[in-house]
Every structure is written in C-alpha cells, then in structure tokens.
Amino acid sequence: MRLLIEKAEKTHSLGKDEIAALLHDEDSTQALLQAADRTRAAFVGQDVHLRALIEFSNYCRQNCCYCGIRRDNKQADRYRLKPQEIIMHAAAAAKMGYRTVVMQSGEDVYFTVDRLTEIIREIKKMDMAVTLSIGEKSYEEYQAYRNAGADRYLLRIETTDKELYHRLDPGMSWDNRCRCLMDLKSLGYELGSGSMVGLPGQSIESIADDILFFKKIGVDMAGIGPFIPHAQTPLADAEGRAFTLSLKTMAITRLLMPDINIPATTAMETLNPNGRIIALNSGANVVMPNVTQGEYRKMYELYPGKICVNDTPARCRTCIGAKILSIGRTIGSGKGFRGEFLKENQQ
C-alpha cells in the first residue's frame, strides 16, 4: 500500500485494481490522507476557498430514492424563494466577503430561463462568482446561463454503475446525466461533478470507477460525501453513514486530479464533529456556509441531521472561518478558480 501511495502521489495515475486495493485497505488510512493533504498543499496551496450557499428551492420534480426533497415526499415542507430574495441573499454574502455564490435548488420548474438568467446577470454585477446547481437541463438551457455569467456548474453523477443509479433514480437516465455533463463542458463552465459513498448495493470497485470517471472527463470540483439515509426515502433503513470510506475516496481523488477544487462537505461534519476540519487535512480545499436565512435553512433537508440550520449565516462565515484558521490555513481572496495557485506561482 505504501508504495501505492508513492505512486499515486509521484505519477497522479492508479488503476482501478490499484484504487479498489487501498480504498480496502485500513492499516494504510493515515498515509494515503497524508500524502492526499500534502499534495494539496503543493498543487492548490493553503487557501480554503469559501462559497456562499443560497438554497433558494426545495421543489424537486425528480424523485430519487436517497434524497429528503424528493418528489414524493409528501411530509417535506416545501418553499421557494423569490428572486429578489435570492438576489439580496447573494448581497449580504458579497458584504461578508464572499467572492462566489452557488446558488442549489431541487429541479424546480418554477425557476425558468428568463428568470434564472435575470438573477444571474444581477449577481455578476456584484463582481462575483456564479456557481448553479440546479439539475439536469438542455443544452440550450445551459447555454442561455452561461451566456447571463455563470461561470461554475455542479451535477453530481452520484454513483457510476449503471444499474445502481437506475435503482436509486427512478424515472432518471445515467446517459442523460453524462449528455448534461458533456454539455456543461463544452459550454465552457468549470465543471464540478461528485458522488455518494456508502449507498445500498455500491461497491467498492464502483467507487473506484467513480474516481476514474472524474479524472476520465476532466472535472475541475469534486464533491464527494457520505450516504446519510433520510427517514422519509425508501431508504430509510439503509447504513450508510461511511465517514472513513468518503475520506479515502476524497484523498485518492485528489491525489490523481492534484489541482481541482474539492470541498469538505457539509455531511462530513454531520457524521464526525471535527468532519470538515479533518477533511481540509486530508486534501479538500473548499467550504460552502450556508447563507440562505431563517426557518428556510431547516427545509432544504437533502439528508437528517444536517449542521448549522439554527445559525445565522454570520455566525456560520465566522465559525468556519476561526476553524480554517485553526489548522494553520488561509482564506481565500480571490474567486477560487481551478489553476490560479499554481499560475500566481508560476510568475
């Protein structure tokens, strides 16, 4: 294992056999989230970039069987901000310091083009980043935010194996996640994709082949978190809840896509209270608080247990910010783009 490391580390290149033996693998733990944070620190430096979340809808047309939102979820307590709100939400966070906004919604019907678009033109006049995470769209769609600023897109693949993701997405095709994926890409957005670690059935050659996938379409964030069965899915009496497996999973990643941006995610720190901060020193370099205000925080409950919803979002930029500066890291200034460490230091 060690020497697979090593390799990892050395070349940024394992194969599936190679990924699947040290995801396995529990005597080589501590070395792989090791050599994972030191090549983060080599290749994104010591920021942690922040982005302001903005939960601006918990309608979901879809009705995947992890997911709290889901469409048949008839005990979820729906809303919709309007856009003006969304709009004053991301100014408050441009006054908190924040350079990007991601704006995440279930796939609300509600929200067309015209709309969206018009929220989108008005945040990149606060000269800041526009991060969508809305769902799978045309490519028109796509096109018509991109052409309005936005300039990141987040669409999680959720789990490579055909099979499984059918199971767990009814009504939803795999092909038509990659066509979005694909879309994204050739729009020019910088691509975030991701997936779930501990799902019912999942295994751990899928997991690696979910890795492999990343580096195989060229993601530039990889958002990768644990399974936390929710009581109102189908799901509620699954396991889940793999906090040392979603580590590795993210370490590796990291270790063969060194320069992306990876976030320690909001469900690391449901199941471990030091979740994000252990995250950050195992290679992420990304933290998304929660701007979205009041009882809304509660609602958009993808998964039970979910950190911070009585806070308020200053209070929840201050306490991430104190923890980021715990470890000995900086926070980031600038809009966090893929590659600018290494540009500024390459000058």
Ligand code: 5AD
The other form holds:
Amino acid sequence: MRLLIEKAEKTHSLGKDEIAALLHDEDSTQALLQAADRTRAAFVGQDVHLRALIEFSNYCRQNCCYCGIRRDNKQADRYRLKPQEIIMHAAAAAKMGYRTVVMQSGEDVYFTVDRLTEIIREIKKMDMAVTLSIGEKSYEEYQAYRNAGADRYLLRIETTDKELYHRLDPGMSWDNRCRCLMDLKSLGYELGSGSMVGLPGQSIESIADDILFFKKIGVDMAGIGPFIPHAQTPLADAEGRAFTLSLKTMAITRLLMPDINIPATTAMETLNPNGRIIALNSGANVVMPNVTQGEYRKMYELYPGKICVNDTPARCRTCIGAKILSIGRTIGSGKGFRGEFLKENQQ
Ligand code: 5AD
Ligand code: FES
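Return one more block: the form predicted in complex with this ligand, after the form predicted on its own shown previously.
Below, the chain from earlier opens the complete complex, with every other chain and molecule after it.
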C-alpha cells in the first residue's frame, strides 16, 4: 500500500484495481490521508476558499430515492425564495466578504430561464463568482445562464454504476446526466461534479470508477460525501454513514487530480463534529458555508442531522473562519478558480 500511495503522489495516476485496493485496505488510511494533504499543500496551497451557499428552493420534480426533498416526500415543508430575496441573500454574502455564491435548489420549474437569468445578472453586478447547482437542464438553458454570467456549475454524477443510478434515481437517465456534464464543460463553465459514498448496493470497485470518471471528464471540482439515510425516503433503513470511506475517496481524488477544488462537505461534518477540519487536513481546500436565512435552513433537508440549521449566516462565517485559522490555514481572498495557485507560484 505504501508503494501505491507513493506512486499516486508522484505520478497522479492509478489504475482501477490499485484504487480499489487502497479503498479496501484499512491499515494505510492515515498514510493515504497525509499524502493527500501534502498534495493539496503543493498544488492548491494553504488558502481555503469559502463559497456562500444559498438554498433557494426545495421544490423538486425529481424523485431520487436517497434525497429528503424528493417529489414524493409529502411531509417535506416546501419553500422557495422570491427572486428579490435571493438577490438580497447574495448581497448579504458579499458584505460578509464572500467572493462566490452557490445558488442551489431542487429542480424547481418555477425558476424559468427568464427569472434565473435576471437573478444571475443582478448578482454579477456585485462582482461575485456565481455557481449554479440546480440540476439537469437543456443545452439552451445552460447556455442562457452562462451568457447571463454564471461561472461554475455543480452537478454530481452521484454514482458511475449505471444500474445503481437507475435504481436510485427513478425516471432519470445516467446518459442524460453525462450529457449535461459535457454540455456544461463545452459552454466553458468551471465544472463541478461528485458522488455519494456508501449507497446501498454500491461496490468499492464502482467507487474507484467514480474517481476515474472525474479524471476522465476533467472536472474542476469534485464534491464527495457520505450518503446519510433520510427517514422519509425509500432508503430510510439503509446503512450509509460511511465517513472514513468518503474521506479516503476524497483523498485519492486529490492525489489523482492534484490542482482541482475539493470541498470539505457538510455531510462529512454531519457524521463527525470535526468532519470538515478532518477533510481539510486530508485533501480538501473549499468550504461552502450556508448563508440561507431563518427557517429555510431546516427545510432544505436532503438528509437528517444537517449541521448549522439553527445558526445564522454570520455565525457560520465566524465559526468556520476560526476553525480554518486554528489549523494553520488561510482564507482565500479571491474567487478561487482552479489553477490560480499554480499560476501565481510559477511566476
Ligand atoms: N445523503 C447524503 N447526500 C445526499 N445528497 C442528496 N441526498 C443525500 C443524502 N441522503 C447529495 C446528492 C446531491 C447533493 C446536492 O446532495 O449527492 O447531488
Ligand atoms: Fe455553522 Fe460552525 S459553520 S456554526
């Protein structure tokens, strides 16, 4: 295992069997996480980039079996922010010093191209990077958002095991999700994808495929988090909660794609009170603090036990800022695009 870790750290390349062997092995976990931390330091530096997350609607036309805001969850309290409220959330985030907003929602048909492009244009006036995380759309829609100024897009592939994907995402097509990722890339978005770890029926080998998939399509960001079962979904009794395996998946992703952005995910902190810091010490370099205001924080419940639901945007900013500084890292002052650190340090 030591040799495999060394190989990954030197060449940033591993085969599927090698990745799977590392994921299976329990004795080499610490060495793996440490190697990812060194690679993170060398390729993206000490800065942690903060992205302000606005959860602007939990209406969703999709019915993913793992997700608490799936269409068939009639117990979910639905809400959507008014366009003006979204813009106010972004302005408040800018005032707190954020340079990126992530606009995330379920697939809510209320937000037409006209409504969303208008919101994006307003936020772009604040000199913020805009990231969208609003699901599967047509090429034309992605193009309209890009033309309005959107910089990045997050769309997790969730799993590269097609059969598992089709079982867990009824009515959806894995090929269409791939089409979306290709469209986004061709339109010049910074592309974020990612996966869940610990899904029922997910094999270690398919997780190795997930990592190789990120590399193959050339993602600029990869968000990897543990699956956490939600009581009001068909997967209520599934196990999930694979904290260490998620960390290892993230660490190998860092070793193989040394200069991409990797968030310390909220789901990791949900399973471990120090989860984001552990992730930041194992390859991650991004955190996405929640800037959604009031009761909506609770209502955007993809999984139970979500952190910070009773906190305020200001408190989360202070809290995570202090944690980042406490481990000797710095807070990025720019927009944190991929490759910035390497460019600056080569000159
Ligand atoms: N546990 C963990 N992550 C989840 N997501 C959705 N439901 C869950 C869950 N139960 C993740 C998916 C989605 C992202 C926004 O949240 O990967 O893409
Ligand atoms: Fe929200 Fe710590 S990040 S309270």
